[in-house]
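One chain follows as structure tokens, the form predicted alone.
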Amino acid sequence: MISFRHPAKFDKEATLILIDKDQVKNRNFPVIPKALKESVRHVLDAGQFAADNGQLFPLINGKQVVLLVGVGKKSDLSTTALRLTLRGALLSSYLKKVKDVEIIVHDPKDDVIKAAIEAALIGTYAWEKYKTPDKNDTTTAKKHIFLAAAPKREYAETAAICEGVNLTRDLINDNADTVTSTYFEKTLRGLVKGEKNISLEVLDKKEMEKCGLGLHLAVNQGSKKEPKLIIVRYKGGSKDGDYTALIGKGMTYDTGGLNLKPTGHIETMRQDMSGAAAVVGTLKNALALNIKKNIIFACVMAENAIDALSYKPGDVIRGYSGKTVEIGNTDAEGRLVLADAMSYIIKNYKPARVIDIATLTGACVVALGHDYTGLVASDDKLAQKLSQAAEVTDDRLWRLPIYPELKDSVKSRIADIRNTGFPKGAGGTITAAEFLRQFTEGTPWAHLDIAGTAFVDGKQRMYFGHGATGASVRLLTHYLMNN
């Protein structure tokens, strides 16, 4: 929880206050009272604190800690960098029995105050669901923040974002046999009941068959869960205005199919529905934030499953939009699900432009690392502003390219189309968007692949403690916003 007010009170259980070196070569420390100014120049006269980046150390004033936090030269300091600093003094053992904290940052600019909205709300997540409670810790794992900032409305409204962000990390984080496409869709539908001017169509095994979605049955049909496409129409904008589709891969669980993921890859691969579930947070965004757009909001739910029914490598299976697809692997399943839902939003519902959003290929991982989302795009001004978008929120993209030759990677000489490319091992990222673009219709098209960023398995990457990172929440809201 994060509250704003202003000016400073120091009347909490701990006060954190970020310091820059230009604040320590000045002795220049306005909001720090005169009681706490003596002992903050004697710290710094016994060189005890240089406000390196990073740089923790405690004060006591009565019962209350006031902690100060170095975050280095200020024309060095990034937004990235001060919400890790930021991260790292609230989770910090000085502060592990604190329940309400005051933050004071270096410097009231808008995106330094945003940065620490997200340091705070972002950056504190922890997954704890099936942890069980220690009757002996005393640790208060929920704080409320109390940023030392005038209220704004951007504010507020980076503080529902984070919130989007947090329902996805959620999602993602559970056990695969909870978050099933039965639970997403509950989930869409508490978000919208009440709402005006939402429609929602759900398309489960029966509607599927009888449309001809047959990749995307093909992919879940080794499983006892039933699969669904479910499509929230979101009208904020014109009644005469375009529509936006995002759509997310959401593959509840991903065993590889008979193509079956080795031994420190399948453990983490209930999180092969970060794309829907950006696609859920994203739509908990709009909603709370009241964007003044039309949207396709798309949920593609599958689980690849093993089973005596599962679908099998050397297949030929026809699609909704007509097109024979030969199955070179079935663990390049989630361009499956994908082309069917593209094909059957874009001939119903008629978008300007589809944005998809998966954990699409390792091969981006590969290329971009963790850090980066590969962006495949068929329209420059849709990439453009995309980028644009990524920039601000610190979501980061990076564009890769896609050409008219690469159509021949994804050939095949007994199908229309092949879903691997080819040659084996190469361009994997690229051919899969190809795969993907195939079934666009020249609808203006954009790919967000976020192998590599949605999820961390270890410790700790920039300011995303282990488990799910709601990768693409933030851009994608952005870009509603202001597109």
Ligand code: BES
Given for the second form:
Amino acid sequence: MISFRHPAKFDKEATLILIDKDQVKNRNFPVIPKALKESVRHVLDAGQFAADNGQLFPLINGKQVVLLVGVGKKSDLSTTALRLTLRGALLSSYLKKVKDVEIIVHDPKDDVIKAAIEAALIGTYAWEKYKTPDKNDTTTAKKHIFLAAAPKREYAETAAICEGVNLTRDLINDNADTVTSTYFEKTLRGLVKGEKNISLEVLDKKEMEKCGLGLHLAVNQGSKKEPKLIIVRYKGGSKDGDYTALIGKGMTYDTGGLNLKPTGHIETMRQDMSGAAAVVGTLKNALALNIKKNIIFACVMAENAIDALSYKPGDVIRGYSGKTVEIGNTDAEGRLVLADAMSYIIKNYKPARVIDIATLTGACVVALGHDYTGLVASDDKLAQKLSQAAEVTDDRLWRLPIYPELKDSVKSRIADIRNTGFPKGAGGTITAAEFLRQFTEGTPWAHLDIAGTAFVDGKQRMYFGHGATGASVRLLTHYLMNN
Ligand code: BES
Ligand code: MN
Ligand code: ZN
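Next, give the form predicted together with the ligand, keeping in mind that what was shown is the form predicted alone.
Full assembly next; the chain just shown is listed first.
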């Protein structure tokens, strides 16, 4: 939880003071309690605290911990570095037992304060639902943060957006057998309950069979769980205003199917619904911020299970669009469910633009690593606006190309298109995108491949700990708010 108040009071169990190098040089500090002035002077005179970025120096003020937090030279400090440093301070052993923390920033600019809010709410998130609490280690126990800044609408919005991000992370981190398609439906129904101007369409197996969503059904064929296409129509904008559709891949588990994933690749595949989870987090934000746009939020839910009934490599399957697809590999399942969902939503909801979000290809991890989401778009304006939103939010994107000649990479000898690219192993992210593009019917479209960014396996990355990051929620929320 976070609260805003100004000026600083030094009345909590701990106060964190962010200090840059110029402040040390000029001895130009914010209000420091009288009792501490002397010790701070000694520490500085002795050169023990130079405000190097990340440097922590604890002082004791009666019963209170006052933690000096260096942020280096102000001109060198990115908001990313600031989030990282403040996260480090909040998770440091000095605050292990502390529940209420005051934070004083070195520079009370909006950018700095927003980054501090994110460091507090996103940076200290930890997935500990299944860990027996350790009384001796309360490092990541929820703290109440008091930021020394006057309340502002923008700050409250940033805090709300962090909650959307963390909802997405909770959905991704929990077990695949807990967060099923039914769980998603319940979560979405809970979110929109009592809201005006929202309607919900849920297609389950029976409806899908009736409508001919053959690709989606094939992917789920080996699973005991129900496939679902959940579509939320959010009417925040004008009555005759156009719609933006967000369509998220929701593979609650991806075993690879009969093309079973090997050990080393399968263990984190509960993350394969990260696109759909990002759609849920973004919907939560749209509601919290009362975004005045018309938006379709769609979660495309299935489980790619291995079973006697599983769909098979070599099958040819007809999708909702009428096109037939040769299954080159049952592990290329994400593009199949997305193709059906895009065809269905474009035909029945006629959005002006479509953005799909998916943990789609391992190739994207190879190409871009873990810090940049891959962006492929048929529409330059849409790509530009998304990139701009990415820049502002530090929810990073990098655009990859798509071009007419890529058509040849997904040709099939026995069907209209194939779900694996050719040549094998070449440009896997863009050939997957080309597959999707062929189901967009010319609607302006952008594709976010979050395979590398959605989940941290093991070591901390940027200001995220182990597990889900909530990739693309901040950028999508910003995009919807500002375009
Ligand atoms: N869900 C995976 C992609 C993925 C990989 C997500 C790593 C997160 C981390 C996707 O369904 C998949 O298996 N893609 C295959 C496609 C291939 C068979 C053409 C891949 O990337 O290997
Ligand atoms: Mn797969
Ligand atoms: Zn997958």
